[in-house]
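A lone chain, given as structure tokens: the form predicted alone.
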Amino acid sequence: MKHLTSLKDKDAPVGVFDSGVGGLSVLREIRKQLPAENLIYVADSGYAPYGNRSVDFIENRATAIANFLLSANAKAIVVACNTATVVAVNGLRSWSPVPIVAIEPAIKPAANRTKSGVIGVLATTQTIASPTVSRLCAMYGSNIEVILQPCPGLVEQVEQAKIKSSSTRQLLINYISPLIDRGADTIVLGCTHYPFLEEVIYEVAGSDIAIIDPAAPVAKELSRQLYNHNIASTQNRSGTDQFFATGSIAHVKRVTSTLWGKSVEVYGLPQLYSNPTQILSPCYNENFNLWN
């Protein structure tokens, strides 16, 4: 990995990415911790969610996402994406110039604050299958229960912006009920877009449940690789954010200024990342930059 340190770097983006617009909930966190960064985030959402795609389909997508980014100069990468980080993640990182920080289920934090011994993981059908989450359980699970919930259809209700609809709560109501039934005093958000249905979460399970969002630890981790490589932003305002997806450009615009808390443009990914089928090799063009 190349070591950078010129002032341009240091002010050249983060780039973020996600199966849809669930990693906001992590860009949210990196922009609180790291206010004078500039970030580019991308919402795969023509493509989301990445729960049940394959596992091909979803390395050749990362890929493609993170050659994007790297051709707009971005200095790190963060996949803001559980079933990405599962599947991808290793990949990416034998081949990517940059610091690359991924997130994954927060199942040792949840270990360590259960009181009841139980704790409950809400994923996609990838993440759940995984054998990250293998590691993990066998890592910080030996002496608890660690009941593994695959969510099929939440994603696609916050990708709509569905979040506090009776669907939704339907949907909670049918994976949290089996888990406060067999004991669980903590919940792991697995997936990015769960943080989103945090208020209606604490709903379905009471107010005495402890939710665990790894997000913090994600944008800490951040700030950790940017000064550890000495490109962290050294401007003395705030960053800007960039926003770009796949799918329809208009619908996310809608629900990422929703989530966002404010009214935002979001453009369209290029053209030569957006395509599912055409497989790309880990390379970049070094000649493209988004801030010529």
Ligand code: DGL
Given for the second form:
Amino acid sequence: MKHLTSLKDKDAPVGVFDSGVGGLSVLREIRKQLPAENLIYVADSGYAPYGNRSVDFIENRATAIANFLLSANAKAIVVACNTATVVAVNGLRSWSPVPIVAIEPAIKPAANRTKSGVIGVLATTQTIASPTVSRLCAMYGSNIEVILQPCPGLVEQVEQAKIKSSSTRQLLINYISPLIDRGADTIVLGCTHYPFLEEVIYEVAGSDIAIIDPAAPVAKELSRQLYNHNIASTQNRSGTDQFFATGSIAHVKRVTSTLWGKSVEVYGLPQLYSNPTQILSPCYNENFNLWN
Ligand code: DGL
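If the structure you just shared is the form predicted alone, then what does the corresponding form predicted together with D-glutamic acid look like?
Next comes the full complex, this chain leading.
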């Protein structure tokens, strides 16, 4: 399989993936901060939410999608999914020949910002239960109260583009009201699907609430890595956006177009990378290392 990225390949694409359409909230920040980069996005919507899946399943999907992105000549990969990060990023980093940038709940900035001393973290059950979140709480949450709130069902609502529906609002009331009652003044969005619900979150939590979304710092970190490795795009025209997905392509096209704000084409992920029973080994080529 061809997936070599040469050091001269500055106009190779950046690959970005999520369990579904949520990572588009990260992609839009990348597009804003890095207008010249060519971007490839993979929505693994056929298997969303990852939160209900086993560790092996998520690791297998992350490996398959990373292999696909490398086959498309990606020069860097962004894991735009907190759940895939906490489960699979160490594995990916152990073999990937290109830089991997990942997202995790922004507990540190929230802890620095809170005045009431209480912050709420909204995330999937899988992310909330992860050692990564325990570590972040131990590092930055010792002088404040951190309320960890799993939010089953919210990813599915966004996957269905039910952004302002009464069922979505009711879920948000259920998850956010206890945080407000306990004095939280800051809410961390620990899942990339949730920024699309920001308007309703403000309505439910009140406009004084501070909402922390790590998408912008992730895009900044990507930019830093591209510059450090001397692989930032040098083209002086706008980069391209390409979308791939698993599951119903017509559905993902509709939802992606809604969330992305313009009509886009979505292509099916090739069968080799979309079949979860196909165990792909990491596609690492020893002859190639970006840092050599
Ligand atoms: N957008 C993913 C995240 O940031 C959702 C995970 C899931 O599908 O459970 O965690």
